[in-house]
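Read the single chain below, which is given as structure tokens and is the form predicted alone.
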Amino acid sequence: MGSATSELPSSRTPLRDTAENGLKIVVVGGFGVGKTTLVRSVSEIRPLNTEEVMTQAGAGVDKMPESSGKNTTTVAFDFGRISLNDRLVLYLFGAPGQKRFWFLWDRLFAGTLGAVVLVDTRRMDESWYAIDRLEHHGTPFVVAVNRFDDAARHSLEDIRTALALPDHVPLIDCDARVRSSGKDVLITLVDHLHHLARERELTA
């Protein structure tokens, strides 16, 4: 992933008046790995961010690659909103990615209807803690692969092999820049979720 930056939106765009379902969602990954910045790219108001710029006492404990250029790091949650459609709105909360932090996610998965899983292929076994605390609260997920410039390659069967996961959690991959990109990832989570009801009807 280059230098380009993330979307922003010019303007607040107020909440439609036809607005009847709001869905919380958590976007939870390891430190570094784009939450921020796909919240802050989707986001149809600026998003509240709590991001503080990293100082030298936590290079020891908030270690990231060298390419990445990181010198700011969530220490609270990012927030966002996004109408997926003239009905349906998405409330996001970003989890800090730091281990100090982790935490505090059982306490934001409250309340939570679904959650993206952010990948970094350079450091998958940062995802490994988030999956385990979703499915401990038995809360569905989508996991997305932030694709970094200077990572290799892996294909997204490679990845779901690693990562151990089941055949049912959809895997995609994703640019947490771009608007579009993200947007696709919230679809498909929500389709997933849908998905999910339906099949608890049909057992009922």
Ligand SMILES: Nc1nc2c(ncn2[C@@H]2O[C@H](COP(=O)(O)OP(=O)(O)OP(=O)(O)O)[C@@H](O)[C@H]2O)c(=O)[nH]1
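Only a predicted model underlies this, so the values are computations on that prediction, with no experimental measurement involved. Residue numbers count along the first chain shown, from 1. We call the rigid core the largest set of C-alpha positions that still match within 1.5 Å between the two forms. First, how it differs from the form predicted in complex with the named molecule.
- A movement of the C-alpha atom of T121 falling short of 2 angstroms is seen between these two forms when the two forms are aligned on their rigid core.
- Residue displacement note: D106 has its CA displaced by at least 2 Å between these two forms (rigid core superposed).
- With a cut-off of 2 Å and the rigid core superposed, V89 has a Cα displacement that reaches or exceeds the cut-off between these two forms.
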Contents of the next structure:
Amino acid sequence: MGSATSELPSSRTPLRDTAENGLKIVVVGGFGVGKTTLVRSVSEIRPLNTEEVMTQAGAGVDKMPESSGKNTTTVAFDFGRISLNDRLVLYLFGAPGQKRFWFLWDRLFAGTLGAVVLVDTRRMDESWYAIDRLEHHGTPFVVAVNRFDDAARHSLEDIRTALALPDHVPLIDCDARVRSSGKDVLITLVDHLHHLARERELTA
Amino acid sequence: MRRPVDVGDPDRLYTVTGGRSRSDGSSFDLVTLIVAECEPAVGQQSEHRRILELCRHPTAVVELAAELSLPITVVRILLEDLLATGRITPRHPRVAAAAALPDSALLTEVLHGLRNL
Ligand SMILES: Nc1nc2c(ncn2[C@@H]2O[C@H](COP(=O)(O)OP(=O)(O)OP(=O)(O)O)[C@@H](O)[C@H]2O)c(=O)[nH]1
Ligand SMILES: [Mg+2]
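Given the form predicted alone above, produce the structure of the same protein in the form predicted in complex with the named molecule.
So here's everything in the complex, that chain up top.
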């Protein structure tokens, strides 16, 4: 299969043939907050980058650049993946939290288990918008503070207050560069989701 | 890491999709896993051949987009062609289908998977 096959990056690791159910978790946060670093530290593949083209006018409309001119905008995001068992594969998306991105939320991230809001305490204001949008979309989330070495050590309590974060939303420290820390962030999120699911099921 | 996909060449996208600009009623989620039902064949469009090669093992829509350096919209259109002619089988995510939230049994499985990492 000549040329086409030789384009395959040799590092590509296929999924198991039994893989059948893809799950999504989204990591949102401002520019340079450590999204790609977090995805990389827990992913079984090197993070890949992709993008979606959209019109500003409405999220449901697909338009190609040639037909829509300056109305299109492109949102890029990266992702990694974790094979959880023979059947389940978790995809982790690192996505920008800026305004134009949220037009795409329903098209790309409907059905997401939940989200991690990654916070840099030096630029906390950028997290507000992401938290507001996730609440609006009804997506459960946790907040992880990515501690940069040169940042002042605000306590989690102070950060919770600054973000006006309700008590029931988990807030944790992390170091996105460290695999075990990234893993703890994901476990905190899924624990939270599990708790919410149990509550729902018991009152149903 | 790879550079973001270059969509600066509308001609290429136009060619790839046969000029179609919508994927009407597309049911391909980002994490729908695609499995090829046949080998790529001579005479097929090169993007279709690439997809069939990559999908010898289950491959998520988003991974196809990244590997082909094409926007997700375009990949969905290509996948519809292949689905219509029976060349692929999609394994759709079973969370997204239900508008509701995932049940606790599934989340328990996810937790086990993560703890075992
Ligand atoms: N000290 C420290 N540096 C970090 C940490 N996490 C990420 N960095 C560094 O911060 C920089 C930005 O991290 P990225 O992971 O690229 O951030 P990002 O959110 O993906 O950035 P964009 O995609 O450009 O918005 C990189 O140089 C990382 O090495 C951390 O926990 N501590
Ligand atoms: Mg990044």
